[in-house]
Amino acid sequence: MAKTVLITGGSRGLGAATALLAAGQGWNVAINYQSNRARADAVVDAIHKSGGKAIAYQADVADEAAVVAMFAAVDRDFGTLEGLVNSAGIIGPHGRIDQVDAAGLARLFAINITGTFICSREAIRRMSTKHGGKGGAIVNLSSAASRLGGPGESVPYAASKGAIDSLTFGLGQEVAGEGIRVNAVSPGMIDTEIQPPGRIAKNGPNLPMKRAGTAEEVAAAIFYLLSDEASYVAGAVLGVSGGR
């Protein structure tokens, strides 16, 4: 039987690229989106046209009740869950720390950190052999910003991804003996719509590989960690950053 993966933030960017790749490899795909139903439906339709199975689920990952309801719906529609990709995330607030406000920080951390924790919790309750599950894999989306810091522009975002690195390493150890592999992918500058206008053209040529990466290149790394090919990989953060 086909395995099932839930991808948060699966309607665009890295999440959408991962959804298409996983479906192409025979996985059933549950696609989470926050508000843009049309974008999610477009990914679902593309998967259906290629002969795969996918369903879109609306939920704000920062809303615990919504996340619990989403996982229950995935249980109903697909049964056993074998994979979770925590791709939902935002970048703002931008600017120096002396410019940011608490409300912006709270929203950033609620989505990027708390949302990842809650979704991971629900996946563990289903996958862990301790809870009667059959194991599985969780792949978190970190960022090279967690190492680079984002001074003057995105220190809060970098800090949120530093938290994801810590979560990945700690949780990877916590549940490795329960049949769950927890890892992360840490992209560098990737050419997706989340980038500010002009940033790719300006900064891409200055990278070691002289270009920005693609969503498909990151998706390939995510799927590797999701798959049985990474059967002895746990607590790792895989950089996909063009050498930076």
Ligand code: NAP
The other form holds:
Amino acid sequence: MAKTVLITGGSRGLGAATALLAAGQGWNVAINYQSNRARADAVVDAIHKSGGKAIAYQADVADEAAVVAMFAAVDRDFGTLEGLVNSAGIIGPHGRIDQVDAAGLARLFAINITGTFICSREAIRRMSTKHGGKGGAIVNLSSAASRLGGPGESVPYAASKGAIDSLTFGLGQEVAGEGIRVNAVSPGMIDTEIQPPGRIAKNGPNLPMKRAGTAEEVAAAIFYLLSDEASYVAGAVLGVSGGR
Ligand code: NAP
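One more: the block was the form predicted alone; return the form predicted in complex with this ligand.
First the chain shown before, then all remaining chains and molecules of the complex.
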């Protein structure tokens, strides 16, 4: 029987590339998006055209009630859940810390941190052998920024991804004995729409590989951690950052 993975932020970027890869490998894919229905539908259509099964679900991952309702809808539509990829995320307030405000920080942390926690909670309630589940895998999206710090432009974002590293390490141990592997991928600069205009062209050539990464290169790592190929990998943060 096909396994099912829910990918938050599956309508664009790294989430969409992972959705296409997982569907090609025989997984059913639940594609979450926040506001851009057309982009989510385009990913669903591409999967249907290649013979796979996918459904789009609107939910703001920062909205607990919406997340709970989304997981209930996935239960209804697919029956079981074997994978969760927490890819929904924003970069948030740009600039130095002496310019940030609490509202911008709250929204950033609500999406990048709380959203990942709440989606993971819902997945664990379904997958954990402690709750009668059959196990599964959770893959979080950290960032090389958690190591690099993002001085001058994105320290809040970097800090939000530092929280994801800690969550991955702690939760990875918490549920490893309950059939759930929790890991993270930590991408460097990847060419998706999350990047501010011009940033890839300006900074890509200065990276160790002289280029930014592609969404497909990150999706391959995410799918590895999702799959049984990574059966003894838990609590790991896998860098996909082209050497930096
Ligand atoms: P992206 O191309 O901007 O796509 C973001 C996705 O997240 C979209 O599907 C978007 O849906 C969704 N989303 C945003 N806010 C949401 C919310 N509140 N609730 C539900 N969905 C929401 O970004 P990406 O490059 O794929 O990034 C994916 C993840 O990788 C993020 O966590 C990011 O921090 C991390 N990451 C990216 C890079 C990079 O260089 N690209 C590097 C390191 C880490 P809508 O279209 O509906 O808004």
